[in-house]
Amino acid sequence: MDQQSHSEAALRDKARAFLPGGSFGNAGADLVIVEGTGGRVRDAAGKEYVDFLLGSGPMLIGHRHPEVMTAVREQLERGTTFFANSAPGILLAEAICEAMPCAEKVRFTSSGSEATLYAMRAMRAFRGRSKILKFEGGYHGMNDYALMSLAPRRRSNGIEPIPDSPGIPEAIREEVLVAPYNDLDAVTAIVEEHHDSLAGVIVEAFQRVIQPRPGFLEGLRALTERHDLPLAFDEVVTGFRLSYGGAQEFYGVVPDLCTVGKVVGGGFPLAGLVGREEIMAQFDQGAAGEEGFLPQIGTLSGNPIAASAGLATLGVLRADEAYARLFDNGRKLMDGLANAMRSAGVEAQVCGEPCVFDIVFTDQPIVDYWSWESGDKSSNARFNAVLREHGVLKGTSKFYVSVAHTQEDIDQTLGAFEAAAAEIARH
C-alpha cells in the first residue's frame, strides 16, 4: 500500500481506529512523521521541524546519514537476518568493547528494556541473591522490575518501591529496593542494612537530565566494591552520547556491567548488555556449567542490518570534531534557553549535559526525582506547544541534540525559545 496516498487526516483516523490511544505509545497521537533528513523531520501535513526528539535519541548523527544509508543498503543485498552470528554483529561487539571501559564481552538484544532486564538477571545469577537496588525516578525500560518507582505520584516509605503500572505482580515489590538519586548517605544506609540479600545495583549515572553530584558515583562505586555487589550503569541513553566511552568515561567511574542502545543501533532496533567477563560468563554454558548457565535468546538479537547501521554510526562518531560539534551545539542551546527565560523574568532551571537536557519551571535546583517533579507542568506543556508552533519538535521532557544540527537549526530554535518565554511570562 502506498503510504504517500494517505493524507495526514486519513492516517490519524486509521491510527485512532487500529492503535490503542491512536498511537504507538510513544509521541502523541496528533503527530505523524513521514521523513527525516539531518537534524530535521517533516510530518504528514508537510510541516518541517528542527528535530530534538531524534527518535527518542538514536539519531545522534542525524537522519539518513549517507554513511549509515550506504552500510544498510550493502547489507540489505546480503540478507536481512540469520539467527546466527554475522560479521557486522561480531565487528560491532569488538567496537563496543574497544570503546566502553567496563566492556569485556557483549550480549545483544533488540531493545533497551531487554538489556536492562538481562542486566538485573545476570547480577542475580552471579550473586545468587534476588533483590535489586534502583533509584527513584530512574528509567530502565518497560520490564516489571524497572517500573518500580519510575514516576511515583507520592513519596514511598523509605525503600518501599511503588509500581508505576497495573499488571505488575505484587511479588515484584519484594525484590526491589529504592534509593534517592544523588543521596550517598541514604544509599549507604540501605546497602549496609541489606547487602546480604542484594544481587546488585542499577543506576542511570546521568539520571534522565539530572547530573550526578560530585562524589556520588565515586561513592557508589566504592560502596558496591566494599560489599562485593555488581554495579550496573544503564547507558542506553548515555552510551556513545556523553562521550565515545559513555557516561563511565565521561564521569570517570567504571561499573561492572552496562547496557547500551539507541545510538549503538544507528536508528535500528538494537541494544545490548556489556561488562566484565566474569559476570558475562553466565551467558556461556561452557563456562558457567549447567546449573549456572543463563540462557538468552532473541530472534533479532545482533541483527546484521542494525549492526551495520551501528558500525557506521560509531565510525562517524570517531571522526574528528564530532563530539566537539555536538557539545558546542548543546551549549549554545542551553545558554540561549536560560537567557530567554531570565530576560522574560521566568523562573526556570536548565538542567542536563549539552548533548541531552531540558528545562524545569521551578526556582529550586534539580538534584533528584522530587526536585525535578516539582516543576510547573502547565508551563512545561505551554513551552513545548509554543516550540512546536515555531517548527521545533521535542519530547515531553528532553532535548536530544544531534551532531547534524546546523547553525540555522540553532538560530530557529533560539527564536522559538524567546517566543515561548514571552508566552509563559504572560500567564
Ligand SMILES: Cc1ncc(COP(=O)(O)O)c(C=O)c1O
Second form
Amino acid sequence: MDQQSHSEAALRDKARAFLPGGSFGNAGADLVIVEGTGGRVRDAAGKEYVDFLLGSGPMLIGHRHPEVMTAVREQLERGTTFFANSAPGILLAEAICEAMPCAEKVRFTSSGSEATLYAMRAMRAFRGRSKILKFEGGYHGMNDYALMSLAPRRRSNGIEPIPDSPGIPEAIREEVLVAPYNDLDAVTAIVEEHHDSLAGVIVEAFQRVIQPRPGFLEGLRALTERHDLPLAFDEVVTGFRLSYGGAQEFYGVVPDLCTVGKVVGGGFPLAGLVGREEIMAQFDQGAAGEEGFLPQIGTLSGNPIAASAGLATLGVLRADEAYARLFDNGRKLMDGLANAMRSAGVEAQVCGEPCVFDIVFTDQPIVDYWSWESGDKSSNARFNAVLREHGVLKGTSKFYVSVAHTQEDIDQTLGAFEAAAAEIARH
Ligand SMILES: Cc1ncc(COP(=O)(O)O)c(C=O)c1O
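Form predicted in complex with this ligand structure, per the form predicted alone context:
Up next: the whole complex, starting with the chain shown before.
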C-alpha cells in the first residue's frame, strides 16, 4: 500500500500506536502533513494551510523550490552519503564562510542540538575552563547543557539554572550560569564575578521572538572581549534568515563562533559550527596535536544531499531581492496583526523581526523570558486554534515567514487575524 493512500484517521491511529504521545515530539499529534508547495502545506484530510510553521524554519524559500528539487535530484543520481568529503559540503562550507562575518572554518553536524553542544565544548576546550553562560529562555536545542533554564516555571536565584527535563545529571547544573536576556548590567555582574571559571558565552542574538535592546549585543561583545571569553551566537534560526550573513550581519556584532542549521540544510538534516580559525583549529588533529584535539564525527555530517539542498537554497537567497520580499511579507503580517488586535480592543504585543515573530497577550513590552512568559497562554492557544480553523498553520510560539508567501497567502492570513481578534475579544 502506498503511503499516501492511508486515510488521515488510519495514520493518526498508527501514530498513537507506535509513537509516544502519538507524535514525533514536534508539532502536535493532531496534524499529519502530506505535502507542501511554496508557502502552503496540505494535511492528510486534504485541508490546505498557509504555512508559517515552515518545517520549524528550514523552508525559508518555500516547499519544493524548483532549484532545490533539481539540485537534490542531481545529487540523488550520484549517491546519497559517503562518510567522506564531497563537493556539495565543501562548496557549502565556502558559501558559509563568504556569508558570515565570523566564519573562517566550518564543521558540519546533522542537527542544531549537536552544533550547540560542540560550540560549548569548543569554548570549554579553548579556554581550559568548564562553565558556560547562557540566557534564560534561550533555546539551543536538546542537549543537556542547552536544557538549562530554557523554559523555567519558577524564578531561580538569578544565575542558577533550572533543568527543563528529568534525566540530566545534577553535575551539569554546576557547569551552566544563567543570565537574563537584554540585561547588560546583570550579565556584566555575573561575568565579573565568575570570569575565572567561565569558558564562554552562548546567546541567541535574537532570542526566540525577542529583539536585542540597542547596545545589548555590542555590550556583550565588549564584555566578553574584556575578559578574553569566546562569544558564540546560536544562529540556527537566524543564519541566512535575518539577513544572508545572519544575526551577526543584521545587528552588526561579530561573535567568535556561531552555529547554523535549518535554512542551511535546505530542508534536510544539516547544521554546523562555524567560527574563527583559532578556535576551530581544535578540530584539526594536525594543528591541535594529541592533547588539544577535539574529535567530532557524525555518520551524516556534511551529507551531500543536504548540502546540495543548502547550496541551492543559498543561491536562491542571493538572487531576486529575496530578503526584500521576505521582510515586506513579514511587515505586512506584523502590521496587520497589530491592527487587528487594536481594532478589536485586545491588549497584545506583536514582537520579533519581520521574518520571525509572534503575538504575546500582555500590556508589557517583551524584553526577556519573564516578560514573554507573562503573556496569557490561553489567548495564545485560542489565537493559534482560530488561525488553524481558517487555514493558517503556525508553531505554538512563532510565525516563520517565507520568501514564497504570496499576496493571497497574506490576505488569507490577515482575514484569519481579524477572526482571531474577534474571538479573543469575546472572551
Ligand atoms: C536557536 C536554536 N538553536 C538550536 C536548535 C536546535 O536545532 P535542531 O532542532 O536542529 O537540533 C534550534 C531548533 O529550533 C534553535 O531554534
